[in-house]
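The chain that follows stands alone, in the form predicted on its own, written as structure tokens.
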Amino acid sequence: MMTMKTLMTAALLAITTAAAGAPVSVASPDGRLVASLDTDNDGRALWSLMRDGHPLVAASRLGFILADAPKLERHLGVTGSERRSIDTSWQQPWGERRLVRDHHNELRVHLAESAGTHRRIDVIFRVSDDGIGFRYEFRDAGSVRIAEELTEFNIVPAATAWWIPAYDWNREEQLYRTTPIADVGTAQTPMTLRAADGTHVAIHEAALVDYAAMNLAHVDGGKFRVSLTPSNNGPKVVRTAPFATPWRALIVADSAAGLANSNLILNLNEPNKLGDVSWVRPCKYMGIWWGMHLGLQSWASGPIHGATTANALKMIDFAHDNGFCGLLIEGWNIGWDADWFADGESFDFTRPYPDFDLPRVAGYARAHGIRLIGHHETSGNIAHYETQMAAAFDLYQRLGIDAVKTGYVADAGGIKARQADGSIGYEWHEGQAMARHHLYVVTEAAKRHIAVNAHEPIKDTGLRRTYPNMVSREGARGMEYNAWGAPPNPPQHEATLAFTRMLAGPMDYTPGIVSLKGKNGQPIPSTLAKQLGLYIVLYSPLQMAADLPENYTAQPQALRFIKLVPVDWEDSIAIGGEVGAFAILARRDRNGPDWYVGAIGGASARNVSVPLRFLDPAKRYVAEIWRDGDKADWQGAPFDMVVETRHVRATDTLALRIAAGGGFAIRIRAE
């Protein structure tokens, strides 16, 4: 729920009219960033942005193409122009920290063609410490069917970039590409940069609502265009006006660790829908899903079976007596004995396999004080999962159960989805169609209180804000892969996703696998320390215990940080980092006075301080701590971990290793 404290300096500061052609520009609240709107003599209207002085952003256009009309970018003139001064705070009910400042300058630029139709269109810009958003608004009523936008990012300085590739057959699920700026492809969003004085500029986008998501099509050297997710229908986005576009945004920090600490995104969206949602609960789960990643167990009936109701009790058991809050139960339903990934019309979301017995697994954790998490996986067919999705959703609701992991398992462009006349069309998971799904499904599960988790989703681009039981989704190479991959994910891969995938939000990553070993004895590229640092770095409300019981049975001391850890917070703060390398956050427990910090590495072993200027003076503390240990190697030592304490005060900084693959994790708790 949104608490509002108001410390607007002036709500609106100006109303002007301007002549057509005249520039138009408005500052962040400390100066430094500069956006600014003109036109050319053509009449394109074009965009810019500098920082402390110098260009960031060179001249960039604006515009659309559209299916139905002649293309909105020419004879174009500024009309009016209008600002305002925003300070405010808002309460997150759940997140990285409790409150939420939001402090901005906005200028909103009206637009109006001075030849043929004389169509209408606003840019608003919202330029804050952090960053800058600016979204489109269409004012005339009517029909809108945009074949392309023609927004451009024209990037001054040279940078080094890390992306993953769009329209891939495998969704996000990519490792992270390290270029320079001018050999990027076609790059989907969150895109991180680093200039070579150091500053880092990641391009995303905000409130992706009815709107096919933004991919970045370089044109050369530094420019890049945008690129909308396709459409079976043709145009890729079909609206009508007036309504505004998703806000294209630009986080701009000193360093990797400046853009973790953002809000931009989160601030660029609408203030919570749902009204009261403290039926939201933040949750350490347990789940029926790494064996089958193992080969251990199945989706699937049979002799191996994962979702059996003689299993569920037995984890039920094991997440009561760990101190665990859930449970997720997959291959419960009917459905995953056909060949469910060619087309998903095999699922029963109501229907167990006669080896569970759903009402009584739901009577029993009830009793145990173990939520469930229900699971469904649609195979990408929206158009069977919405027929049942209701009654699914209501059948939960019965049994008390409170959230749901949904799937989408599809290559890219294989979503069936109802088309307008009834027929069956395929679309992209990050399509139109695509986030009305989404919508559709999280709007529904809040009638009946149900979370959600998707997975195989669209991107997030802060919606939670709007939408508080969006809790977390994948969107990015999971845990998984370090059970089958080929290859696994690197020892960099966390460390890169600190600073990519991790700015749109909370990732189900799905860590603690204390076994380090995946199909097969596939070895992990990790230490055992970096798998509780995980839990720290990579932030979900929803974070699981991913292991298998057995396994941490034969760590304690790991199994004891897992247990400790909490998954909603106060306060966070990233400390330092570089994208790839290395990353340290610390967050201070939101249900008590704890502080946890975690560190996770790269490839590499290095050297760390950690300042905990974050303390308070006047106290002091014990910092418990789990690190790698003087030999440890993912490859060569990767169990080799200590457990130390060592006492502390604000005015102290430790001095830590992270191995190769490696990390630590703290616990620190006033004396």
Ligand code: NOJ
Second form
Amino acid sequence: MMTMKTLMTAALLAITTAAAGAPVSVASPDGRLVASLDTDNDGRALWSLMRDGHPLVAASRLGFILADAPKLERHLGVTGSERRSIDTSWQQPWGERRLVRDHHNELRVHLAESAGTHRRIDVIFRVSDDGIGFRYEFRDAGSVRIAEELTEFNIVPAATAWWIPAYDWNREEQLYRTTPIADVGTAQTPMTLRAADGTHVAIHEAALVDYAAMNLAHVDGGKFRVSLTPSNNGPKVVRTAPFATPWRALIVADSAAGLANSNLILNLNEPNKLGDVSWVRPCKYMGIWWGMHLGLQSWASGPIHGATTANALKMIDFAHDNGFCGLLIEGWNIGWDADWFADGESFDFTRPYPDFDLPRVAGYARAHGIRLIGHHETSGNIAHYETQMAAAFDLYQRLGIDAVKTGYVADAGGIKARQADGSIGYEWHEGQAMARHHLYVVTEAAKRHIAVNAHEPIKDTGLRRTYPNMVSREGARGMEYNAWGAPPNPPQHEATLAFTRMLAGPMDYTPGIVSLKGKNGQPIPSTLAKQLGLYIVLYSPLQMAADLPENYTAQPQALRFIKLVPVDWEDSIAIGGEVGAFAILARRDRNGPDWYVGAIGGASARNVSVPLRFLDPAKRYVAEIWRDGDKADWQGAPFDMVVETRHVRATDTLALRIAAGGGFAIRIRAE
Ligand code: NOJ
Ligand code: CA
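Let's see the other form, the form predicted together with this ligand, since the form predicted on its own is already up.
Let us now look at the entire complex, which starts with that chain.
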């Protein structure tokens, strides 16, 4: 085992340069992955990837269509290259694990046109044992207007794909499709693939800064080409060079669990730019929230207005009495009474409704050790929001509110943004304008020591490493669909998210609906034990106990676990799983010695084994287990849950049954 000191010492192993000429290649530290760049007869640059000596990605094109200059694609030659190797570790201020190892080999390839304007562009590869990232760097100073990126991913093995379509009205809030790779349409990322030999690949991107998000347009067979999210004003990306694009990333592993154990996306991001972020504090929170989704309360003013002073004080008491640290209050500010979906123009981000005494509620929360989580629903009107955002954050800072949940409810393509000429134009949630907006929100929030949890967000590309107040986000179908119920999230949904959406970063899924019922009393496709397993499997530093207080009071066994489970981890290990079938994760508390194991299943029951080799072999432990009872089944007996204690050691393997729609949660403490 390396000591902390060795780990924290950045090791730049070597830098070498090479002369002109293709092909050039670079291997992962374990030698299993080899990325190459070659040129064809027309001078097109092509990249490829081998794994264990077999092609995983065949020759795939690189390049750009530019709006005001000839296509940057042909007549390219390799004019030189540089290599370096890095083996270092860095600390996450909060996260799934405290120490993250970054061990990779880098190859920077200089390309230049042999004809015309002799433009120069670099392609940088970083290859680690868990995958590869590559990005372009535009080197010639001046304006770059990108009409489309031509990067291809020519996947060789036949594979099953888990994906959601790009450009559909409901953004990322869709059910995953499971199809042969050849039947994928235009997909969002991450898209996860499983080949017949068990190789798993997830295609995603890292460090999406001031650029349009990448979608994958299916061409033919296993071949995809980048489709950048459009912009209102022609070119999809407008930048001034020199600049680097986001990383195009492939996480590669022998199993689904291997994908979940990867740090590739974080490692491809820049280190923390905010300095001391001890003010970003992970937190388990309740909310004046589920009641609205059930239709029992309203965001709008009126007889069932949820965000009243009286309701807030009651919720603060309950959260305090049960050891929670935060309370989200939605519908506190003026603007919900008209058709708030329509345009977001009516929202006032500093003015509370008359029946909500904001200073009093904030003072009461402070006195009870509860942190309020602010709420800014924008309805996708960022032009309007940006005029009030600074004042709204100032208000929160004055009141000691250190986290905000933002929301961008609008159809895909329905973001209203101020354009360069002052007019309002429609943008996409994942276009360059929104990449800029989200960073603007996060940096303005950081100035006031506020953390951000965005709903209907831009996808996560690991920017929490650089801006650690970008704590969580939605970006998939969350629990709210189970309230509305048309249709609810099917039992395999979360076990799919664990190996698709979650590879991007934390998700505010809002687990813990222990009543297992939606709006019209319709059942949620889950057992009670699964609601507990979700806390461990679906990581978020802001984790909600989303149900109503009375529903927790009615389920004391479940509430006990929800009170115990930490939200910040020293280490995390995906122990097993199959996309859409089940996921088992073990995590160690960052602020204590206990381990927690969580599992969620899919549509059918299964038996699983949990080897406990992550425990200290010198110790004896007590495992407290919240599991599906023998008759449990989400359709017939969802509340059948057994809570039991077993004495265990590192050499033991727990054998457990997960019911249909089930799961389990375990706390393991030393005896
Ligand atoms: C959708 C969000 O996902 C949900 O959490 C929120 O309550 C509503 N928008 C209203 O902002
Ligand atoms: Ca949503």
